[in-house]
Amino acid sequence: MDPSKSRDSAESTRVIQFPNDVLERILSLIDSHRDRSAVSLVSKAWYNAERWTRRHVFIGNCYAVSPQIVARRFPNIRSVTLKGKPRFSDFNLVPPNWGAEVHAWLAVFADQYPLLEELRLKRMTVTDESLKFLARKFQKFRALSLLSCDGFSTNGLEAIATDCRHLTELDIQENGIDDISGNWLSCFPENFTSLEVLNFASLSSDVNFDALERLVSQCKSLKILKVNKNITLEQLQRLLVRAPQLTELGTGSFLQELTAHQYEELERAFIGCKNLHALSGSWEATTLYLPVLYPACTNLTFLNLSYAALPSEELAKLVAHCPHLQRLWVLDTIEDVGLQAVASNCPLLEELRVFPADPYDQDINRGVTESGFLAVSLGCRKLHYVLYFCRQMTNAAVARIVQNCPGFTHFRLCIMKPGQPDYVTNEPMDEGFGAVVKTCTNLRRLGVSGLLTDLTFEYIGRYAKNLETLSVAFAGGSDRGMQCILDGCPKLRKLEIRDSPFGNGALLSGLEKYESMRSLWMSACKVTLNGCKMLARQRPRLNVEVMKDEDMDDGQSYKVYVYRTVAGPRTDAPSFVHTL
């Protein structure tokens, strides 16, 4: 062996040695959890430095690791993001009382992280007792975000408001909350001034408006305020006058009738909000009062109208005032004409989400089609994130859309009727989704729908080399489709499948893949209990959980959740969850 080559190789693999304090200072400047994880693999010294300087930890599955393991690995955590139930729980596919309770985590955090400042939970079960425990045990606690959580009531919010004296953020979004009363807002101390983010848009009860007005008046650093639909336009005006510094606003209902003087006062209040860049809410927005929003639209980058069933003409008038819009969420009541107005007025648009106003009525003919999507792709060439619910689509339209916007990283197309083909040619939608994965080389998330054969999944496996998350519903022809995905997508982390014909052969084809993924969900597929047992035997480091629908006896009654874990089988599984 050439000694010079050996010396060059050693030089190329040598890790620069820094003093510990210098290395820790450098690593403290890295925020990305992925980058920090990569850094920890460089050497033992870097591992230890990263360990001691880590202040935030992200846990994508609360059963992938135990709180004790997290505490041993990272002793100085101040902020935790924790996710619980599988995403399909949003569609009621995960049975009630499945698990993902946060209290065991809080008990460990209280002992190991008494200086914890931030907790962000998604799809976790949170009880009032847990919120009271949180408020009592963490004296420097500052930020609480609950997204799609359940199990608690406004009594728990009272404890947070009463005892978290340094609170800067209270963000309550889309939770299954027992909304007992709105008196929790009056529990903030009289001299409380630290709040920067307050979001209670998803709560349904009337709130104590006097307490809310006092809170908004005192918190001069308040930047984000999202109220529920019970706040009237007159009350909104009073809040805006007291908080012109807001950067994000969620309005209440637009149903109130205003006098001419009240309308002028509200319009003047919106004119005074010079810093708004995000606007949401607008429940029951009407032609009469929607124009009061126009003065606030000039600098908007995010407009969320997913609670406002606007017709196309009203959306057209609104977006004409939004030249800098980058993100737009709407209901399909805007129809294709509304999307054409978006294409004409919002050239900087990067993200579009179109939700169904009535997802369960298959007979409705209105909504959006391929024409609206095509228009947006022509007028908004920076578009890279889309969630699009529609009644019909064609392969040719999808191909043209991705040709116009080849930079898609997130492409979720939901054709509302399961198994719907290209409505012009009556062919499967294979070539449309094939065009997506061939053209969009940076695609990270894909949701497929419509009539699809194994060819779609062959295309995905062959071309989607950066794909991380794939959602499949009512699609596929045989086990080969799923096999193509597992064999061909090297970066795949989450695979979600429902109502598809994949069986044991497909499931077991991923033996070499699952330990590098975060999770696999399969429901109403052709997987059997024996297939799940075989997977569990051959991959003991995976948790293979099986849930059976008790009222079904066919071969598609199992729900299977597979995920990697360093904590072993969970100890809180209910009787209907069997860990193999």
Given for the second form:
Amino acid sequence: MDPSKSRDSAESTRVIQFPNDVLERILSLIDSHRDRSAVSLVSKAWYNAERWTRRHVFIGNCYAVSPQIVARRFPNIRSVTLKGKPRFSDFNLVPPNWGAEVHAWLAVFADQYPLLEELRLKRMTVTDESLKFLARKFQKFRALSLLSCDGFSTNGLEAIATDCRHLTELDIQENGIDDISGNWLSCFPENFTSLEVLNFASLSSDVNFDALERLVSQCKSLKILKVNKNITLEQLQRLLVRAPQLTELGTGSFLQELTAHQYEELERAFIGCKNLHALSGSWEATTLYLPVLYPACTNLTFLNLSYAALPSEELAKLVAHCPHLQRLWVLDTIEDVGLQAVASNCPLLEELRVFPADPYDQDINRGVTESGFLAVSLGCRKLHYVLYFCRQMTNAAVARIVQNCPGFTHFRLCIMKPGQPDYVTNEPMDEGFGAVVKTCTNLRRLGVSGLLTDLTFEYIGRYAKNLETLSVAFAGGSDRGMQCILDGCPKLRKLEIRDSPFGNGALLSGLEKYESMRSLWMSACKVTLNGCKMLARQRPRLNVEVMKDEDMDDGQSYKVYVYRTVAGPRTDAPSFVHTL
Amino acid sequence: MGRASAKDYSPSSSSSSSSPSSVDCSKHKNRTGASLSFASSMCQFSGCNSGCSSSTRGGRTRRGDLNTDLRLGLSIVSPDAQRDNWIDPSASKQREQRQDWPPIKSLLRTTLAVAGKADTSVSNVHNNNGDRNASLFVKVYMEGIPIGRKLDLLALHDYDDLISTLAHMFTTPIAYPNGDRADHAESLHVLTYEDREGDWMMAGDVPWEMFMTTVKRLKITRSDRC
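Okay, that was the form predicted alone. Show me the form predicted together with its partner chain next.
Every component of the complex follows; first up is the chain already shown.
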């Protein structure tokens, strides 16, 4: 520590310079990319030390930066997380072939990061060629995670299994892929032992069970195994006895006739998995064998039943065995009575997601209501993350819920019928969401729904000072609503709006804001091409991209995607995407 | 417009505004998750008559013209005139289900769709205890009464069972073809049903098992209409 090395030092403020290697040593302990971004802003020396020591880069929008710029700044990257399409592409609002291709990135990485070990992609387009390229070019490659990606088939997975000698993680989740065959699993070499994570739950083709069994036996470090629904209970038992060290398990279907002996063996297999803390599966409705899980449930912290339409009684019995549950994902077949069981049995619950089992059915007494949500808020005081699909809600219930659980960080309420008011008072849901933002000062993510006027957005703008992500659909009354958001929420990063009456005035009121945000999405709103052009003209560092909705004939039906970028306009935009 | 107080609404009650019969409640409790039924969801997308749309929860009635709501498919109920001027983009696709709402991911959407289709083929799934795991709830309306009831057809054995259950539910005698009850000769009502092709038929002509595979919903109509 040599004070004489400090530059810019006034008498009273000395910037103490560490020698570079000390600084780098310290900084190499910092993982969070947000912390690292903050570090890089301290001084030039710190910026340099940070960039040399960064091993993992997180790119939230693949078009905000180019692979060349990334490689120039960070020479020693070993792990990359890349996100592509706007989130509303999950709901078919983005036409196919929109972009977010990973190949351009891989080409640069092959050159600059030949020692790349991990690649995590979300909403990117990945082709089989890209997967083959990946398997061939990166000799030390270890972990591949593909979430909500598209463009590849199981043939591409064959290349990964065959050529990635040191693969520890293969995590294929919820992708729109061509599921040609399960042969890829058989492509792992005979003596393969390094796998720690294997998730092929969302693939539907049959894999060769013998190959799977051998793989599981040999990979002693396997911690996470999520099989697809073709794996039977009997097969599952055989896997479990070979991998009692599992911490996360995704079962196959629970649909099989078991003899008493087989049932006992399965039960014993589950008892043997003493480290299991997460469980998931695509379970069929017959629940005869659910009790085999009960011994394993004692240590469960995460239960994901979002593909299992189980009746409320069975779900209630199951959660009664999960006293340590922290995260629960279910279908709304759990009903209010099942949620009451959750409230009574899972006091440590922090996250609840309830998905609709019958998303198109509106006129029916099914699913969950405000009572279930209220019950959980009473019994689970640590609740801070909720995603709740329901058919009815009241302002009073929402206000009480956040009173019980003021620590909400993520509040995503989806009243499934657009524009539906408080079903008791018939008033808009303004006051309910107002209560949310007033009470939950740590709120980072908000999804609103139901009948909402501009008042909701006034409340959000005024009170939601930590809000980072806001999702709006079928809500608001005028431009003023969106203006309140853009004027008010200082930490806003992602704003996605659909089917709401916000027009050019609202769009342009965010001129000062958009460069501090990751992105803005607006579709089926009242924005016109001229408004977008005005925005683009005044803010050259934003990409203002417009897609015309082919279904609509009038001039107002545009999808607008605005995001900050240092890479300039897209060079790979398809014909239906116009960068203004 | 009608307002229901919170205590009037209880999730397990039937959609009728009359007090729920014990038949309905117990059936509801036994219903398992097997019923990811699309039978009732098809109702809102067909240009069905007013009887269908008025089923409400907790007595809440809707604003606006019900027929317009139905034509729009996914209706947007709102007092805001500006909003009413929007045509829901799905209006042209009223017979399809929206792929972009509610906001669930594609994998879940297709998984549920497959499960729903499997359920409408009425298959009795028996577990080892012989308990019935499946159910087939259909809506039942009586002409002139906007609020309908729901009935699990799988809990019934044959037409006689169906008729007597309905007669009890709606407290009116009902006639059907081949019914040999002399006292029903005077009954004002007959039982009709909508089949998979959308046609309204008199109940009782086809064998019970065949009826079960084709029925979507029931209506008790005045006999002078048939």
